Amino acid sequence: MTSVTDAAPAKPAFRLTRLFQGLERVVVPALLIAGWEAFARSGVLPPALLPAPSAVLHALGDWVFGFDETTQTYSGHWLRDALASALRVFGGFALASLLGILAGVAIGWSRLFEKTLEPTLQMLRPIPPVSWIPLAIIWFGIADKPAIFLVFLGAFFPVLMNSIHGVKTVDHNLVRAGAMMGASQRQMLTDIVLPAALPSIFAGLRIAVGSAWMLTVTAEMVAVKSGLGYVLWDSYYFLRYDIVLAAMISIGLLGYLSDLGLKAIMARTLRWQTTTTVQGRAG
C-alpha cells in the first residue's frame, strides 16, 4: 500500500516530465527559427527574397490585428480570410468523408458494388485533382462551388481507400461468430463490421483534411478570389514574400489545428480500442 509520503513526491516529477515533454515539441522548431532569422539576417539573400521571421510575425500580427496597415489592402482581414478557406475545406471534406465511406463500406462488404464500382473510382483515382480545374471552373464559375469541388475530388480517395481496407480487414472470426448467434447482415454491418472498421476509417480522414486544405489553396489561387491562397497568390505578384510566408504559416497552423480536432473525435470515438489495448498489454 502506497504512503502519503510516497505519493507525495510523484506530483512534482509528473509535472517535471510533462514540462521535457512539451520542451520536446518545441526545440525543432524553434531551432529552424532560429536558424532562419540568423541566415536572413546574414544578407547572403536580400531580405525581399528572404524575409526573417521577425518580418513575417510582424506581417501575420499585421494581417490579423491591422495594428500598422503594413500589409496593406489585407490588414485587420485574417480571420474573414481564413473563415472563407475554412468554409471549403470543411464543405468539400464533409462531402468527401460521407461518400467515401459509404462507397468504401459498400465496396469492402458487397462483391457486387466491388465488381460495378471500384474498377471506374479506381481509373478516376490518378487524375491529380488539379487538372479538373479547368472543367471546374467552366463548370461552376469563378466561386466558392470550383474550390469546394476541388477539395472532394482531393479528400474522397484517401477516405474511400482507407474504408475499403478497414472493412476487407476485419477479423473473419468476428463475422463467423455474429454469423454464428444468429446477426443478420445489417447487423453483422453496423454492430460488428463497422466499429472494425472505425481505426483505418479515421486515419483515411486525417489523410483527407491535410489534402484538402491543400487543395483548398491550391484552387483559391486559380478559381477564387477571396481566401488564405488567393493572399498568398496575389502577394506573390507584389513580392511581398512577408504575407506569402505568413500565408503558407496559417494554413500549416489551420491544417494542424483541423488534425488536433479529428484526433479528439478519434480517440473520443475509439476509447474501447484504448481500453482493450490496455487490457491486453497488462495481461
Contents of the next structure:
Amino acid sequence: MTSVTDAAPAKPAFRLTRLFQGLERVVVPALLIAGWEAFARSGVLPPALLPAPSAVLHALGDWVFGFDETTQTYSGHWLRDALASALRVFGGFALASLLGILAGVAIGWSRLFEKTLEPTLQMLRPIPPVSWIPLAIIWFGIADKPAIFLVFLGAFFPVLMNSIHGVKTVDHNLVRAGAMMGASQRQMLTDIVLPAALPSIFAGLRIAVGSAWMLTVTAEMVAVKSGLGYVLWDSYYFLRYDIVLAAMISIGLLGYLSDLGLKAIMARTLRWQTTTTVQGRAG
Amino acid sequence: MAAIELRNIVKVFSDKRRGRDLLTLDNINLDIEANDFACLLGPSGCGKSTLLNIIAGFEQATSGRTLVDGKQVERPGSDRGVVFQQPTLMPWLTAIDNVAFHLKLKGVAKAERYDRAMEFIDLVGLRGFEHHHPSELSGGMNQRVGIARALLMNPSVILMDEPFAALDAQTKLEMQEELVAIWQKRRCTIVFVTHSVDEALVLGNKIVVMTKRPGRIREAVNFDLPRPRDITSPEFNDAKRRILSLIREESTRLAQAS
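Starting from the form predicted alone, produce the coordinates for the form predicted in complex with its partner chain.
The next block holds the full complex; its first chain is the one shown before.
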C-alpha cells in the first residue's frame, strides 16, 4: 500500500515513476520474445518446427497485407478469416447473453422457474460443449451454424450461473428499502434487482466471451471450412508452424480486444462501482 | 387514536435446524401518539428491531394487531419511512436519485423529482453532494441520505433502527442534534430503536424500556426535559439513573431466576 509520505515525492522522481509505469507492462513480453528469437536462431530445433518471432511476424504480415505470398493461399486474406470467426463469436455470444440473462434472472427471481427450469439446465451444464460437436454437425452441417451452436453452449452457462448468483445475492435490505418506498413487483425487478445484479452479470459475460473464442476456434478446426481456427488447423497439416503461431496470435489479440470492449461497456454501465485492484485503491 | 397501536403482539421464530421455537416478543401492548419521538430501549436480542420490522411490515407478528393511523399493517408501504441500521442506499444511484427514488417509482418527472428531493438534501445538509454516489460519501453522509429519503415520502411515521450505531461518537452527536431539529421543525412521529440509554434520553420524549428475551415492555416513561438537553445536567442524570435502575432490576431478576 502507498503511504501518505510516498505519495508526495519531488517532481522529477514522480516523472521517473511514470516512465517506469509505461515500461513495466512491456518488460516481460520483450524478454520472452528476445529469448525465443535467440533460441530459434541457435539452430537447436529446425526452423520449420520452431519458427522465430520474426518469421511469425513475417507470416502474419503477409497474411494480413499480402505482400510476398509467403502464406500462399491465405496471403492477404486475414481480414476475411478474422471476420468469419468474429461473426461466429458475436452470433453465439449475443444469443447466449440474451437467453442466459433471461433464464438466469427468471431462475434467481422466481421459485417456479427455479424448480422447473434449473434442474434441467444444471444437468446439461457439466457436458463439455465440444462433446456436442458430432450432434452439431449432423444437425447443422458444416458451416456457420454448428460453430454458433457451440459458441452458444460455451457462453450460455457462465452467463446463466452468474445471472442466477447476481439476482439471488441481492442485498435483502435493498429489497426491503424498495418495498418501503412502494415498489411494485415489476419495479422491484427492473429498478432494484437488475441493477444490483449487473456486476455479477457482467462477470459472467466476460467469462463467456473467452469461452466464445475458445469454442469458435475448436469448431473451425473440426466442423467449419473458414475462419482463424480453420487456417490454424490447415497450416498444421502443411507443417506451416509460422502460420499456426500467427493464427494463435490473431486469436489472442481478437479475444483480448473483445474483452477490452466488454470492459469498456462495463466501466460505463457500472460507473458507480470502484473497480480497481485492492492495492490500486491507494493510488 | 394513537399514531401507532400495538395490541398483544407475539412473535415466535421457529428455529427449524434445532427444532424448537424461540419466543422473541411476548404480548407487547404500546401506544405511540402522533408527533411522539419514541425510543425503544433494550439490550441486544430483546426483539426491539423485530418489533420495528413488524411496524414496518417487513415481518408478520405471530399474533396480535398492529395499527398505524388506525389501519392494520399488512405489508411495507410508503406511509412508514424506514431508516435502516446500515444506510441501505442503492449504490448505483447518486444521493439525489436515492432521495427521489420513491418519486421515480411513482412516475414523477425528473425535473419535479429533483426539485422536491433538493429540499430534503438541503434539510439534511448535503447540498453540494447531491450528485455523489454512496461509495463516495462517508457513513454519516450516507445515513443523512437515508433520512432524507424517508422524510421525502412524507410518511405518517418514521421508523429508525439504530441508525447511528455505526457512526463515530462525534458524528453521532451531530446527527442526534440534527435529527431532533428536523423532528421539531417537521412535526413527525418517530420510533427510534437504540440500546444506548444516553441516546434514548437525548432524543426521545417517550422512552420504552424493553426486557431481555423474551421481549416485553418493562415500562414506557414520558420524558419531557426541555431541549436542547444538557447531558451533564442533574435532571438528565436523574432520568438516566431511573432508567438504569429499571434495566438493573431486570437483570437482577433474570440472574435470580436462572
